[in-house]
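Only one chain is included here, represented as structure tokens and corresponding to the form predicted on its own.
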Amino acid sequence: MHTQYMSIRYGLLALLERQPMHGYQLRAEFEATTGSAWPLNVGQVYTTLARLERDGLVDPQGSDDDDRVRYAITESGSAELARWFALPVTAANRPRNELAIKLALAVTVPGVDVREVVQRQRSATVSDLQNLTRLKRDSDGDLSWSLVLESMRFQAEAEVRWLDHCETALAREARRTASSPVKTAAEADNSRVAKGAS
């Protein structure tokens, strides 16, 4: 199951554990709780609610004055939510790391300046980190938002450290390649012939 859907699914169940709500309330509460770190559109909310209802995890509870259906969590939904809180998030449940994949591919594609890719990413990540630090300084002490914000800051700091490591590894590889003897095409052919004869 798609990781983003899983996060929305359990996020909505957690909000409904507090009290019944309709889709627009759920969207607003989800964004307020996560500090809008993962904005939702109403379509995602209602699609997820339809799946949760299909799975017996929520029930419609009638409409409000604006004819919007309010949903309540079921006993099965509460049990599913409790299981989710009890289980750790594993690496297999996290989204793919696009940056790691991008760099792994960049080193194999001729003509890509991998060092430039790393430096450009590092500048962007440092800029994100500065913005997150500013948000932290200006936050109003809301614990749920603070936890999300700190997670994002720590991830950005770790990414900067990893990019520094990538630059060091690229420099080491460049030195190793420069110091190894370059074979001419004829030498390479002779070497292959000699290996084939042995």
Second form
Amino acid sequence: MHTQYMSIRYGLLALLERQPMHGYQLRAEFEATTGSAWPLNVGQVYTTLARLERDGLVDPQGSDDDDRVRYAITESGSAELARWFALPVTAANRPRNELAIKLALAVTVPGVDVREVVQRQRSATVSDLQNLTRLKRDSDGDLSWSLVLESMRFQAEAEVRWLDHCETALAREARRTASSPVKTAAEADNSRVAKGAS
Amino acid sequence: MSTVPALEIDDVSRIHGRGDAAVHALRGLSLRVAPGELVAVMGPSGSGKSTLLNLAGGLDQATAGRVRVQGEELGSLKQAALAQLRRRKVGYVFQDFNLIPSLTAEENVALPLELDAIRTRRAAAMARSVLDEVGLSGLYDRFPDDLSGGQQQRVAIARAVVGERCLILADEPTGALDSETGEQVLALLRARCDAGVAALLVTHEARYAGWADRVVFLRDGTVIDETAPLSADSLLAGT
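Give me the form predicted together with its partner chain now, not the form predicted on its own.
And the full complex, kicking off with our chain again.
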């Protein structure tokens, strides 16, 4: 949620850097730029604008004929935006990797067929790649949208490569345990407890 | 477009060796590829991908089961008829292009036609027309060494589709290319399939499998899973 808020916040600042706009305009421009990969509702836009105004990063500029308030970026808003572009996105700002956590847990829970978990995920991710590739073919030279799509394709591709790696690691581990049985962390803990008790 | 599958693999097994030393490369594998369909095959090494391609192209024979190309069962054909079917119906694209270095782009593409007794002038005209389609107009007289990797693979694709070919078998065709050129090669393969040719693509890179209509996963000589694309709406709804 935090990450999504950050993207909207800087997304709106970046759009206002081009020209002053009102909320509906901002929503339409945001979705056009990211190819509607992140659909926004207008409530999110106004909530974010209110926070930006509170922080002195945007200024309301009176209403247009339809009584809609236009916002302009302030000097400190421009500086904040420049800082955002200048700094890399750090891992702490990214959402936690549920898949990595799922597999890390799967190998410790008895009765889970980890190879199947890996394959089901691979299948799902390759399906996503098929869809993303289809969208790319239809993207008709829209640079912003095609960059967003490519980001999603590279992420999906990296995930499949990582799944391949997991499968190899699982196979290696299976061969190793076949020749010399090893304990899971929990079993090792239990045996330590048992030793301590005796 | 014909309704007969371009490729039908029906309960096929391939066993190398005998007794204790027998290696089961394929175990009762079934797969169909329709005209106009691009099917990608993924799987770890040793899962049977290459054996599958060799059987589909009649370069190897199944121990059990049937392989049909455009309805013709390969196992029932005499050697000469099989060779003719391979020349006329099936095109191959390899990782390392396999162009003949002493022949020009045009001559490389025309070669399978001439082997099939099409007159030189007509074969050359057909070759030039396909080279135009793959974006190599004006490079007809270049030798492979004077072409980039991507251009060489385009020549190889032109050679694979020239004439009345109904099936392209591609074994890691992007393996020797950078990712941008690899994408162009896949776009080209995709366009040929959209025009009605069937293709079976072996790749270990998910990025390229993403161009396929279906992705089939092999493990231990059999199909363990398969994808079909979801709708674009459901994809974006998840982000």
